[in-house]
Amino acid sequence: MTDITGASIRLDGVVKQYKGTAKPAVQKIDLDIEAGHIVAFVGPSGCGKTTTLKMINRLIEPTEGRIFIGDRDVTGEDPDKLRQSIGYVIQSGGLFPHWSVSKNIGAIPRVLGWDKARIAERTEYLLDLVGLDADTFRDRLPKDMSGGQQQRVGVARALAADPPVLLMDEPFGAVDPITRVRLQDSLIAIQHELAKTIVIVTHDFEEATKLGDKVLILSEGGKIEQYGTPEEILAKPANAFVEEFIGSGATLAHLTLTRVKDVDHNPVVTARVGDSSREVINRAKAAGATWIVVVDDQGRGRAWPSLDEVATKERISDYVDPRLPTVAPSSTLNDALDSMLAASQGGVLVTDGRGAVTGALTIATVMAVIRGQLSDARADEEQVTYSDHTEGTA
C-alpha cells in the first residue's frame, strides 16, 4: 500500500464577499478533505469553485473563516511561504516561456535553497514520473512542446518541492480529448505512487467522477449541494439541482465508473525491432494471434502490425504508428471507446503507469460490458417504477 504523503484540508466557515457586492461569491462553507484523496470541485459557471480553490493557498483571501492544512491553521501564515508548500497547476501549464523545462521545474526548490545536485535528481525523477524522457526534454523550451507535454511539465513543477497538497484549476481544459484522457490517467498513476491530497476544479462532471475519490457539487454562491463519492452521487442525487446538473445521462455516466482494469484484457504477443519475422510469426500463431505489438526497450508500444505485414520483411522494422491507440488501467470504458473511434480501430492497447504494453482490449469486450450495464440500469428503473406504482395503489 502506498504511504500517504498528502495532508488533510479543512475549511471552517469560510466566506468570500467582495466589496460592493450584495451576495457573497462563496457563502459559509465547511469542508473536510481526507489526506491522500483526490476531490473534484464541479458546478455551473459562477458557483465559486475556483474562488474556493484559490482560498486554500490564499491567492484569494477569505473574508471570514479558517483554513487548516493538516493540523496547521494557515489562515494567518505568510501567503508567499504558504504557496511554496502547496503545488498549483493551471490550464496550459503556466510555464515561464523563456525558461527551459529543468529551470521551470526547479523554480521552487531554488527559492527553498536546494543545491544543484538535489534539484537535478528531483527533476530527473519527476520527468520520468510524468512520462517525459529527461534527456529529450530537460533543456527544451515550452514553445517547442505540445500542449499535453507542457501540462505534464506543469504537474512536475507543482510537485518539485514534494508538497503535501496539489491544487489544480481546470488543468486539462485546453488540450484535445485524447490528450486529456492520457493526462487524466497520468495524474491517477502519479497519485497511486505519491498519495498526495489533490483538489481539482473542473466543469466536466465525467472528469470529476473519473478523477475524484469524492466530488463536491456547488451551486451559485458556493453553496454545497452534495459532497460524496461518484457512486453515491450517481446512485442518490441529493436534490433536484444535482439531478439536473448531472443530467439525463446519469445512467450512462455509470460507464465512467467502470475502468479498463475492471474488465478482462486479451494477452498480446510482443516483439522488438530487429527480431526475426519468422520466429515472431511462429510465436504469434502458437498463441492464436493474428497481429503483434512491436515494443521498445521499455516495453512501450511502437506499432501493431498484422502477421501478413510482418511477413513482408525478414526482420521486424522500426516503423512507429502515430495513431497507436492506448489506454491506462485507470481509463474508463468511455475513454477506451473514444480511443478506438479516434484511431478507427477495433481495439486498444492497455499500458501500465510507465507506458509499457500489458495487454489489449477489444471493442467486443467493451460493448458486452456496456450492454450488461444498460440492462442492469433498465432493470433498476423498472423496479423503481413498479415500487412507485404499488405504493400508489396500496
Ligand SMILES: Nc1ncnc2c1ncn2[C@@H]1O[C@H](COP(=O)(O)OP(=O)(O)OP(=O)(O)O)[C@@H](O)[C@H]1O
Given for the second form:
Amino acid sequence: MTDITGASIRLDGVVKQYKGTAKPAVQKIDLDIEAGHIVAFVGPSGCGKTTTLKMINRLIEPTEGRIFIGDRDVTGEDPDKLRQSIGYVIQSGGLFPHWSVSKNIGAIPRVLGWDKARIAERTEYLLDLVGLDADTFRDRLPKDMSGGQQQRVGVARALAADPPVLLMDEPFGAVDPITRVRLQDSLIAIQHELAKTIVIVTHDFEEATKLGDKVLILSEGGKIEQYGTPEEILAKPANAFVEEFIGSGATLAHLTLTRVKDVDHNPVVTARVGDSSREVINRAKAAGATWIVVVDDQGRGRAWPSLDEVATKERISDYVDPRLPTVAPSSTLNDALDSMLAASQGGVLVTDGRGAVTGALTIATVMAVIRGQLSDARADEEQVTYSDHTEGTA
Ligand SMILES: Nc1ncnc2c1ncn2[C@@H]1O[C@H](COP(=O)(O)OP(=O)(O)OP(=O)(O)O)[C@@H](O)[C@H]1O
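Please move on to the form predicted in complex with the ligand, as the form predicted on its own is already shown.
Starting with the chain above, the whole complex follows.
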C-alpha cells in the first residue's frame, strides 16, 4: 500500500432533524473513520445512511454536532469550498450530459484555476487510473458510453482535485451485476494506489463486506447497531438486529470474505493469434490441459477454446469471446461463482490489475472452500447425531 493520502473523519454528536418532522432522521451519531480506510454504511431503507453521508460534505446541514476532517472542524467552513476538497460520486455517475468526458473531469480543477496543461495531464492520469483509454473516451459525451463507463468517469471526476476524502452514495446501484463486480474491483485497485478515505453508502451487505475495511450497520434514526470489520461482524453480530440484517446466509457470507487471491489457481496455457495450432496443442497436452487461453499483446484474454476447437484450424484464430468470464484478485469467491453462472461455465479466468490472465479458478476449488467453511461452521454448532435425535424423540 502506498502512502495514505486520505484524512480521518470524525462525527461528534451529529444530529439531523428535517423541518416539519417529529423524529430526527439521525438522532445523535458519534463516529471515527480512520484515514486511508474504506467504510461502508449499510442498513434498511430510510435509516439515515444518505443523510449521514451528506452531512460530511454539508450537502445537508447538521442540526447539531461537529464534523472534523483531519484536524479541521469543517462545521463552520464555507460549504462550496469544503466540497472542492471532498470527492462525491452518486448513482449513475451524475455527469453533466452535454459536457465531454474531459470537460466533466476538469470541472473542479477549472474552478480552482488550474491551467489547461495541468488539467489535461490530470485527466489522462485519471482516465488511465479508472481503466478507460484516454484517446477513446476524452471527447465522448456521457450518452455515448455504457453505465459502467459513465460511473468510471464519475469516479475520475470526483478524484480530479486529489481530495483526501471520497463520498460515494450507492455508486454501483444502477449497473448490471457483472459490471458491478468490475467497478468494485476497480475501486479496490484505485484505493490500493491512492489510499484515500472513502465512505460508501450501499443497500447491499455483501458489497459492504467486500469493499469496507469497516462496516457501519445503522437502524432507524441513524442508530449505530455495529461498527466493525466484516470479519468481526460476521463472527460476532452485536445483537439480534445485526443478526437478522446479515440474514440466514451468514455462513455463505463468509464467501465474500475469501478473495480470489486467497485460494489456489490452476495454471493456464496461453497462445497468441496466428500461433501454430499443432504446437499449441502439443504444449497444452504436455501440461495436461484440455483447453487454452488466447491472449492479446498485453496478455488479456480473448477466448478460451477447447483443444478440439483449436484443432479445427491450422493457426489460432482471432475470435474474441465477448462473454469470457474474468475476475480480479480482489474479487470475492461469491463474485467468481456469479461470473461462472452468468457465463454458464465451470471456471473463470483470473487476471492481474491490468487485465492480463494469470490463471484460472474452477468451480471445484470454490466448492471445496464452501464445503470447508460449512463444516467449520457446523463443528462450532451443537452436534446432534442421528442416533441422539431418534433417541430423543423415541
Ligand atoms: N428532505 C427531507 N425532508 C424530510 N425528511 C427527509 C428528507 N430527506 C430524508 N428524510 C427522511 O429521513 C430519513 C432518513 O433518510 P435517508 O435518505 O438518510 O435514509 P437512507 O438510509 O439513505 O435511505 P435509502 O436507503 O432508502 O436511501 C427517512 O425517514 C427519510 O424519509
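Note that the rigid core is defined as the largest set of C-alphas that superpose within 1.5 Å between two forms. Treat the numbers as computed from the prediction; the structure is a model and nothing was measured. Numbering follows the first chain given and starts at 1.
The rigid-core alignment places the CA of Leu132 less than 2 Å apart between these two forms.
With the core superposed, Val199 shows a C-alpha displacement below 2 Å between these two forms. A displacement of less than 2 angstroms separates the C-alpha positions of Phe241 between these two forms, with the rigid core held in common. When the rigid core is fitted, Val268 shows a C-alpha shift of 2.4 Å between these two forms.
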